[in-house]
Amino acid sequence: MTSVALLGQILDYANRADPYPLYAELRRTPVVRDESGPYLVSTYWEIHSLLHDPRVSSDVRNLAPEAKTAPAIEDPDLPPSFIRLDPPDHDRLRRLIMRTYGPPHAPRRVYGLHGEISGIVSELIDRFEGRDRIDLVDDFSYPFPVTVICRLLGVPQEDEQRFHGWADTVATAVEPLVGTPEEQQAHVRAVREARHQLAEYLSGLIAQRRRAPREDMISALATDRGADESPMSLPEMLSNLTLLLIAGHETTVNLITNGMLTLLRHPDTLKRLRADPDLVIPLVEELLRFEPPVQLLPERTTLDDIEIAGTTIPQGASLWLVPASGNRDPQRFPEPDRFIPDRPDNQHFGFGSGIHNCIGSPLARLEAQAALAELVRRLDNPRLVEDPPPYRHNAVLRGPRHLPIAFDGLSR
């Protein structure tokens, strides 16, 4: 077995705008033992195989006592969200949730968001009106989707900024810690504290619910009695809905602003997306090859020997699988480091794979294809002010903090 010092090179933020030729690096052997102690996975069909092995767990607690480096930032008050779960705890939980979110029981949920995605998509770009230069970030991509999300949940609209807030802070949960002790400690503290107060706020709201419901998310998972399973808990509840706040933003945060930085740097598939907006339904799928919002699945474990690709990974150990390394795998995808728009068979790792691919993928989609398909047709010459930008130091859910676009004018 091989044994590598690059994970640290991968979290390492001088790094962050260009990962990619450390993946190449990588790929040279499937499966490696980082010298800091996770096992790494990064080429297409062996992290396909690890996500649908059910001897592969995503709970943290079956990690081995010497496989655990860094303080646990999980609020200890609180159960596991049920992406941190293996079934039949897992399924369970993903069930209760679907019943209020997609098919069969709430078909529409996300699909009756169409006409009110498209009016939030065209109320934020009417406000980039007089100017001539935006941060697509701020502008944009970060109050887009927590709009969205909010108005998913049965948030009011008021307390839209706190979530704002609460969601930055939740969100370097699942950033490896770095730093001293004393500063990794208190990023754990940042951490629970923020979660504590989100979980106090959603229980208000959800004793609201309970008392009047709405046709709102929150109002369907409060009233909801679970038909022939037990009910989701209140501390089950409050898990799961921050799980869906981070899940429902951030990564689209990132989608959404990844796409459009690749597309102003190609700007002949740009100028094809403004002549043909039906091609952003197979680009998106593109983006979430080329560009993922989620570059890394880290603490996963083994609850048994695994071999695979010729290493045995043993039981308990750390496994970080390496999905946008495996989505540029040139034994899965022809020219992996091309961005080509329409390209066929793309089964990417963009939403996961197995028993945990994200539940949020038909509304990511949505909202995505709905921003990039308006935002290239109503900027009138945009062009990117720097490049690379200036990227946020989550290496996991990785993006640009900034975006600065420079344009000509706007098109109604």
The other form holds:
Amino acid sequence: MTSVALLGQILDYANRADPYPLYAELRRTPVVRDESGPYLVSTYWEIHSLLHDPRVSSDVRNLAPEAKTAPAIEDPDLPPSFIRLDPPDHDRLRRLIMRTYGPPHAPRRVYGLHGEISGIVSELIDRFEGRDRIDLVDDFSYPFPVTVICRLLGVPQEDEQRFHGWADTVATAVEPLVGTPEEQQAHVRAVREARHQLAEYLSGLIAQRRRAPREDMISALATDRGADESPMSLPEMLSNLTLLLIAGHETTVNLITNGMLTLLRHPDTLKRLRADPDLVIPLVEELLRFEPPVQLLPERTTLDDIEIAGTTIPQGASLWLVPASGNRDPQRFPEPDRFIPDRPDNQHFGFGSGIHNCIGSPLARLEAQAALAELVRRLDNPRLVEDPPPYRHNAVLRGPRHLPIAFDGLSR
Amino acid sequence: MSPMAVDGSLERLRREGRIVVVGASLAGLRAAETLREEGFTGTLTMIGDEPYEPYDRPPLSKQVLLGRVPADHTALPRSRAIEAQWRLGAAATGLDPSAKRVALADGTSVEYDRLLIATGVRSRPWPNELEAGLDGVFVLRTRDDATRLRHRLKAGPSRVLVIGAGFTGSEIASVCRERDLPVTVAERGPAPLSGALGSVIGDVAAELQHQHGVDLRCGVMVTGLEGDGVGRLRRAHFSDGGTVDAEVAVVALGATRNTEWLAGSGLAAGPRGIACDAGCRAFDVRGIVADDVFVAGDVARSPHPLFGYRFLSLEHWGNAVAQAEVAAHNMICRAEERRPHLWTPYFWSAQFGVNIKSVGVPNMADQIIVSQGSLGEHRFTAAYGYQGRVIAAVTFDQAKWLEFYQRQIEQAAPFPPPFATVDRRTEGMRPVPAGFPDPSVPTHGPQVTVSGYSPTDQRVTFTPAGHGRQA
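Could you output the structure for the form predicted in complex with the partner chain, given that the previous block was the form predicted on its own?
After this comes the whole thing, all chains and molecules, with the earlier chain placed first.
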């Protein structure tokens, strides 16, 4: 059994701006045990196979205690969200959410936000008026998805500012803890406090919508009786709504920021997109392949020995899949390190695959398509101020912390 | 060596040859697109017995009958222009392989250098012609069938009788219930879908039908359809002496392969389809492959290495696409570039709010095990075993696991699956007999027929060894 010491390097902040050479090294051994313990899987077909393998568990209760990565994400007072459960519990919760979110029961939920999303994009870009420089993260990517989630859930506009505050704090839970032990404790406390306030707020909103339902998703969740199974309890709703908030927030921020960064690094593509806005549809898919917001999927466990690519991963092993590496696997994608905006046959892992496939993908696509097409249309001669930009610490949800962009003016 | 095998003449074929596709449906269209995609620039003729451009059939028994999509909005999307000469509304009536000529119903004929036969199947009619002619008796296969049936369902008949509870019959019953129409289903087997999936799964399908208010009668045959004085269907008589009054009867007794037009052609064509090799080249009656006649889609029977080289006839959407692509490729490539059609059988159905998918060849199996989920909850994955290996799997609302089981089948993994998985319940700890009907008793035909070893013996009967009888 060979083992490597690549996980430490991938997690090392020094490699955040460009982890792709490390992934290429990792792919030389498709399935390998890292010296720190977990098995790393980095090649496309092996990742695909394990994402569809019923012998792989996502249930956090199956995880060896030392394999947990982000202790502050889950609230100990609430049940696990569905992303950290296996069937049948996972299936029940996902089904209950889908009844309020997607086809066949709510086919227009996401599509119906189309107009509102365009409106929010325009509004945010209008605020660039009179400036020649913005930080795309703080001025656009960060506020945008939270506003969309507020509209999706039905958070009243007058509460959006408060909601943004909690969302921002709760979202920092995905970052690894840094600083002195005191600072770390303070961070954990702040996240818990924000979560509690958010949960309290959502409980109130749910109770209100139960009395007087509207057309929004909270009303649908609050009043759904389930088809042939018990409807979601209040703690389950709070746990899963918080998950949707975090998962729909951080990832979209990175998708849009990575998108502009990639476009500014490929001026010809940017020019093409400006001339042909429909290009944004395949372009966002290529972006999800080329710079996926979720780089690694940690915290999975094998329920049995699994033989794959000539290696037997033993039962009870901690499994880290590296979809960002699978997305660059030359066995699957020709010229994987080239950004080809209209790449054919682009079945990337940008939204994962298998039963935990991203539930927010239709919304994320709409958001990224609207944002990138409009930013490119309206920003006159946009330029990167620094390359690479400063990154966030997180290696799993990877993206720039700031993306300063200079430009000459704003088109209408 | 045939002249076409010489490189120069292959190049000429690709550049200016004549390819004729008989059957203008899913397989025919996808083959035509593949031919153009791979650089064929000669003359392409598409022959179809229906007057319509190629359309999609799966919606006909679902969205179209529900009234969500008009029948004429089912045209298949085109992946590219095919620049074909269309001969629609003119069925092929004969084939002369030595003259390389296809005769059409309008008296004309078309010559070819390469021929693709994709004539598919048609619904098996009610055997009593007089009764079949009663107003209110329908079959469902074509766009026109769907239009007529939809129109009648919309009028709100007092009761619909569905004869045969295979996939099509069950889907029609489901549509009727969704339209709040009273419906009786008569099935000769022990349970719905039991021909294709066995009675263990059939019992779940029966429970679904009961829950949705279907008057399900299993183990009975319809012995007669009775009309009123003016030729309208009034009543059906059952083999158990019972009757049911119905204004509409849908005959869903499976399909017949469209091979009659090939009588006398010398090809190995019969009621079970046209035998071909894994490269989609047709066999003649002597068991020798033809170089210039290819077969694809529902009408083809081809040997599958994964299933003991048995000749499989598959009425599956995905098979039509995959086989058409292989056939088209092999029609215009060099011998060493030929590809085998190795598609693993796969199909789906939507009925009573449940998504059913299957992979492999369930009715080859002798045993079944519920490997994940629960039959009682109507959400499960079940694996089928044949002589100690996994041969098929079926999911009810659990389709995301199917790829894993497909790989198990392709790797000839052991049965019962020995490993631990998520969502394993105690009820699924032991394999049980899968409960397929006795193959020596004729039935309305499962989705997959496994039809013996000899491609030219059309009288061959279906008697696989170790085939499970109902317990």
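If you superpose the two forms and keep the largest set of C-alpha atoms that fall within 1.5 Å, you have the rigid core. Numbering follows the first chain given and starts at 1. Everything numeric here is computed off the predicted structure, so don't read it as measured data.
Once the rigid core is used as the reference frame, the Cα position of residue 193 differs between the two forms by 2 Å or more. Superposed on the core, the two forms barely differ at residue 311: its CA moves less than 2 Å between the two forms. The two forms, fitted on the rigid core, differ between the two forms by less than 2 Å at the CA of residue 81.
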